[in-house]
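First, one chain by itself: the form predicted alone, in structure tokens.
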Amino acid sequence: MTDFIVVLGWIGLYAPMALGAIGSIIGCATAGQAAIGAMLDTDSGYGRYVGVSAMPSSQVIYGIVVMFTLNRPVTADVSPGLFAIGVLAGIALMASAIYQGQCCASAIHATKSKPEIFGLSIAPAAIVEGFAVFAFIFALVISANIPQAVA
């Protein structure tokens, strides 16, 4: 049973980075497909389409930082905390990246028809990013309560 608990701790250690990366891949792909479609329909604004489509990539960076923050010797005593914080933060980062990609795709679609609303159209994607930041900060604060090494 102890080995199983330790395995859960290792899963929790790497989950923020892995789940954040999965979400960023899906989000960037969704927004990138919209950007490519918009490029076919317009004669300008290509740079901002590509820039907006990269917005969901920030969640993998947050996941990497959380992973390094959780990094400590994995024992049966600290594994439940590592698992809970890592997996829940990872799920939040993954969902945030996926939905941010959808917001970015919608912003790209709206901007290609009405370029003057570009700034306003990316506001929903920025709001979704805010929730990723909340999960990121929460994981960092809570992880400070997990002991580095149990004697």
Given for the second form:
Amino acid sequence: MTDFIVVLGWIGLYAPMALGAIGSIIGCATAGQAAIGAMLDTDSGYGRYVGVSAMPSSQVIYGIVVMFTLNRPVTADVSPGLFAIGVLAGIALMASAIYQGQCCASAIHATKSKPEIFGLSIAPAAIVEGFAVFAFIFALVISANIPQAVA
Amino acid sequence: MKQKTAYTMLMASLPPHPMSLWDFKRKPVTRLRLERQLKLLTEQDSQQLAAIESILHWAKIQQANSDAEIAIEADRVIQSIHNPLLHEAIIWRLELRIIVTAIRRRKLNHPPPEKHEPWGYGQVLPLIRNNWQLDDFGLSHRFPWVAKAQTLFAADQSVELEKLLLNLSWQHYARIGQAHYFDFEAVVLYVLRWDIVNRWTQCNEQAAMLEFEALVNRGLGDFLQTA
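For comparison with the form predicted alone, kindly provide the form predicted in complex with its partner chain.
Okay, now the whole complex, with that chain kicking things off.
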């Protein structure tokens, strides 16, 4: 049983990074495909399409930071905390990246025909990013309550 | 996921349709280019789209087919599609057409269709048959436009009637596609709306009248000279 709990701890340690990366991959792929599609239909603005399509990559960075913050000797005592914080933060980061990718795809699609709304069109994607930041910050704050090592 | 992102690219590569059908002066994209982009569809989805167009796009319906054959084909296509939104899109359009057909048949003093006569598709068929004597076939509660269509048809305002029907389909597809941006449903609705734009941009009232007048003059030319 103890081994199982420790395994959960290791999963929790790596989860924010892995789930954040999965979300970023899906989000960037969705937005990236939209950027490629937009390039087929327009003669300019390629740089901004690619720039917007990279927005969902930030979640994996948050995941890496949370992973390093949670990093400590994994024992049966700290594992439940690592698992809960790591997995839940990871899921939040993953969902945020996927849906941000969809927002970015829509922004790219809209900007293509109305370039003047470029700034406003990425606001919804920034709002979705805000929720990832919430999950990230609170994961950092709450991880301080997990002891570094139990004597 | 691969399919989903491919459809995101497909939709993003197409110019978006404006809110109003009347904002078009020309087609947003040529059929040739649309066909090229549609190659991103999977084989199955491509066949499904072709089947949907084959029963909704007038140019793709075989002229020689009878009403019964068209109804049977529509039934076959609808049974082969398991997507509720696409069902809705197809059946709505077929019901619109069957209502217009009923208005035409009645104006020609034809009797109501027989109970088992396959002359169209949709749940409105029995309602139309049972309410043949009513101006709106008793459908105004569900289709508020029927009375206006009836009035335009009675007044022989065919262009206005065509505009009404095209705009109804245009608005309906816009409404049901609101939650779909980068999926197969969005692609189908885009193509169906493109068909509407294509039909409308090919309508040129002035040119049609001039062409008609020229045809009449050409046909009557010899007769007028000899008279």
